[in-house]
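There is one chain below, alone, in C-alpha cells, taken in the form predicted in complex with its partner chain.
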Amino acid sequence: MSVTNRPFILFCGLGLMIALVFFKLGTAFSLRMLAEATCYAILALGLTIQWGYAGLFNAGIMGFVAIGGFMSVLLTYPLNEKFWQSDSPSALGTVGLYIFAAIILVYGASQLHRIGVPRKLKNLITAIVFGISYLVVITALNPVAANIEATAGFIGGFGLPVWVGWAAGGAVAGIIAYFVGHICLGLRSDYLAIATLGIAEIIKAVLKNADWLTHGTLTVSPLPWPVPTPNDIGFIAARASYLAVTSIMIVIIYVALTRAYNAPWGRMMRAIRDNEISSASMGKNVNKRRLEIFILGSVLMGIGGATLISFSRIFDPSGFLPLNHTFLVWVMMILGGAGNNLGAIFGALFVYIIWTMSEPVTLFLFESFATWGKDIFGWEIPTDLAARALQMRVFIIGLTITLVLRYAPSGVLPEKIAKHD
C-alpha cells in the first residue's frame, strides 16, 4: 500500500522543496537549477541502466560528461574563419591520413598470425608498429597544432544544430564505452570501476591539453542553446524554455527505457542480474547484454553531458571534477533507488537541489562560526576559508554514501517487482 504510494508522496516534497527554493531565491534562479538538475537526471538515468540493471560500477562518468560537452562544442560552436582560411585544414587532413595508415597497419600486424607468424612474435611486432607509428603521428601532429594554436587558437566548431551536437556527444559516448566494456567487462567489476577511473582522467587530460581542439584552459565560450539565449530574450523565459527541453528529453528517455524494462528485454536483464549461470547455461549471451547495457548507459551520459555543458554556455575542461560529475551522480542513483527510473529522476533532482543549497548554506555557517571563533578565542580566519567551507560539502557526499549503503542500500525508490498473469 505505501510503497505504490511513495512515489507520489516524494515528489511532492520535491514539488514543495522547489516552492520555497523559488520563494527565496527567485525564479531565474530557481530556473537555472531545475534547468541543470534535469541535465543531471539524464546522467543519474544512464547510470541506474549500468548499476540497477547490469550491477555494472561506472567510475569514470566525468569522461562521457566531458567528451558528451566536447563533441557538443566541436559540432556546434560557429566556425572558425580564421582556422578555415588558412592551410591547417589540409595539413590536419594530412595528418588524419597518416592515422589512418597508421591504424591499417597496426591492424595487419594484428593479424599476422593468420600467415603463420607466431603469436609471441606477432604481439611483439605490433607492439614495434604502433610505437613507430605513434611516434610518427605526434611528431608530423605536433608542428599542425603549434600552427593552429598560432593563428587561429583553436580549430572552432562546425556550426551544425544543437541537437546534433548533442545526438553526437551521445553516439561518441557510446563508442567509447563499446570500447572499455570490450576490455573490462569479462573480468571483475573492481576492475571496470578502476578502468572508467582511468579513462575519465585521460579524457579530461586530453581535453584540457589539447590547445588546438578544445582551446584548452582558455574555455570556448559562450555555446549554443537549442532554444533562444537569455541575450534574446531575457534569463526566466530562456532558461524556462530550455528546461522544457531537457524535461521532455526526460520523458521519452523514461518512457523508453520503461518500456525495454518491461519487455522480454527487461526480463532478460532481470534473469541474469538474478543468475548468472543460469541464463549463460540457457542461452543468452552474458557478455554482450551487458556490454549492450553499458554503451546505452554511457550514451545517456554523453547526452546528459552535452546537454549540461551547452546550458553552462562555457566548455571548461579544468572545471570537470570527479566529484561533481561522478561521485554526485551515483549519490544521486542511490539514494533515489537503483534499478528504479523514477528513483533516479528523484534522486537527481532531490540531491542537486540541497547540492546547490548547500553552498550557501556551509559558506554561511563556516563564516559564522569563524567569526564567533575570532570574537570569542581570538581565532585567526584563515584565508581560504570559502574554498575550505566547500570541501565540507565533499565530506558530506562521502558520507552519504557510506550511510545510505549501510542502512538503505536500494535507496528510498527500490526497483518494482513486476506482476505477470
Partner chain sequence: MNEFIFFINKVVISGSVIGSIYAMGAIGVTLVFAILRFAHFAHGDLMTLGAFFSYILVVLFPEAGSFIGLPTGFVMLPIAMALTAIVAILLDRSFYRPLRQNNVKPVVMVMASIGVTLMIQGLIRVFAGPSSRNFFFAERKDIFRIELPFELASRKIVVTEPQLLLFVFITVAVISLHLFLTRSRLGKAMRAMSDNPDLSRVSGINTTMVVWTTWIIAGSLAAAAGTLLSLDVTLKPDLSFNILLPIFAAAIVGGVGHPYGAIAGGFVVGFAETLSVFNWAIFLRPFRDSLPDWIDLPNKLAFVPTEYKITVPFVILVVILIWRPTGIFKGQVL
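Numbering follows the first chain given and starts at 1. Definition used throughout: the rigid core is the maximal C-alpha set that superposes within 1.5 Å between two forms. Computed from a prediction, not measured in an experiment: that's the story for all the values here. Compared with the form predicted on its own:
- For residue 56, a C-alpha deviation below 2 angstroms is recorded between these two forms after rigid-core alignment.
- Once both forms are overlaid on the rigid core, the distance between the two CA positions of residue 13 between these two forms is under 2 angstroms.
- Core-aligned CA deviation for residue 33 between these two forms: less than 2 Å.
Next, give the form predicted on its own, keeping in mind that what was shown is the form predicted in complex with its partner chain.
There are no partners or other molecules in what follows, just the one chain.
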C-alpha cells in the first residue's frame, strides 16, 4: 500500500465497516455510534497535538472530559427555581467572596520573593496561608451546601445556549491545564503524566461528592442539545443532526490544526519535541511553547467532553472511567498515528466502532458456539454469556493495539516528515 493511497484505502475500508453496521443494526444505532465516535475524534485531536506535536504525556484526559461535561451542565441545564427562590444564592455568593479573598491572599504570599523574602520562607508562608484559607472556605461552605441539598437538591444550571456551555468547558479545561502545565512542564515528562493522572482523579472525586453542585451520583438529565432532541423529531433525525454538528466541528478543528502544523509555529513545536536542547540554544522558550500546546490540546479535550456528555443527555460523575476516557483515546491516537490529524480522526472512528461492535459480535459468536456445543457435545450453556461478551471488548481493544504496535508502530497513518535536499 503506497503512502499516497493509504488514507484513501483506509477510509474506504472504514466506510465499508460503517455501511455493514448500518445494514446489520439499523440507522438509529449506527448514527448514535457515529455521533459518539466524532466526539471521541475531538478528544483524539486534542491528544495528538499534545503528544504528536510536543511529546507531552497526558494521562488525565478523563479529568478534562469531566470538567468539560460539567461546565456544559452548569451553564446549559435549566434553572432550578427552588434554589433561586431560597436564600442559598446570597449565602453561596458570600462563600464566593471568601474564595476570591483566599485566591488573592495565596497569590500575594507566592509573590513575597519580589520584596526580598527568601524563597524557602516564601514557600512556607504560602503553604500556611493556603491551609488557613482552605479551612475558612470549607467552614463557610459546608452549612451552605447542606442547606442547598436539603431545600433544592442542587443548584441546577443557568439555561444558556448549548454552544456557550461547550465553549466554557474548553475554557475551564484550558485554565486547569495552565496551572498544571505551569507547575509540571519544567520537570521531566513523567511528572506531567503523574500530575495529570492525579488531577483527573481529583476532579472526578470533587464532582462525584459535591452533591450541592453536581447532584453527585443522583445524576443530571435530560441535558439539552444544540439541535432538536429525539423527543421532538425522532431518534434518526435528531442523531443525524447532532452528527452533522460534531462533523462540522471536526472539519473546522482539522483545518485549523493542519494550517498550524504546516506553519512556522508547528515546525517550531516539532523541533522542540525532537531536540529540546538545540531549540533552547536557538533562543526558543521551550517551556512556554510546551505550555501553549498543552493548553490548546486540553481545550479541545474539554470541548470534546462537553459534546460527548451532552449527547448522552445524562451527567453522571461516577461514569467517568480511565479506561473509557483516557486509555481508549490513547489507543485511538496511537493506532491512527501520533502527529497526524487525519490519523487521529481515522483512529477515533475505527477504534470506537471496534469498541462498540465487539460486544454484540462476541455475544453472537459465544451463543453460536454454545448452541453447537450443546447440540454436538451436550455442553451446558453458561447463563452469563452477555457479561462475558461485555468483558471481551477490553481484550479486543488490547489485541488491536498490540497488533498495531507490532506491525505499524508509527500508526496506520504516520506523521509525514518533510525531507529537504
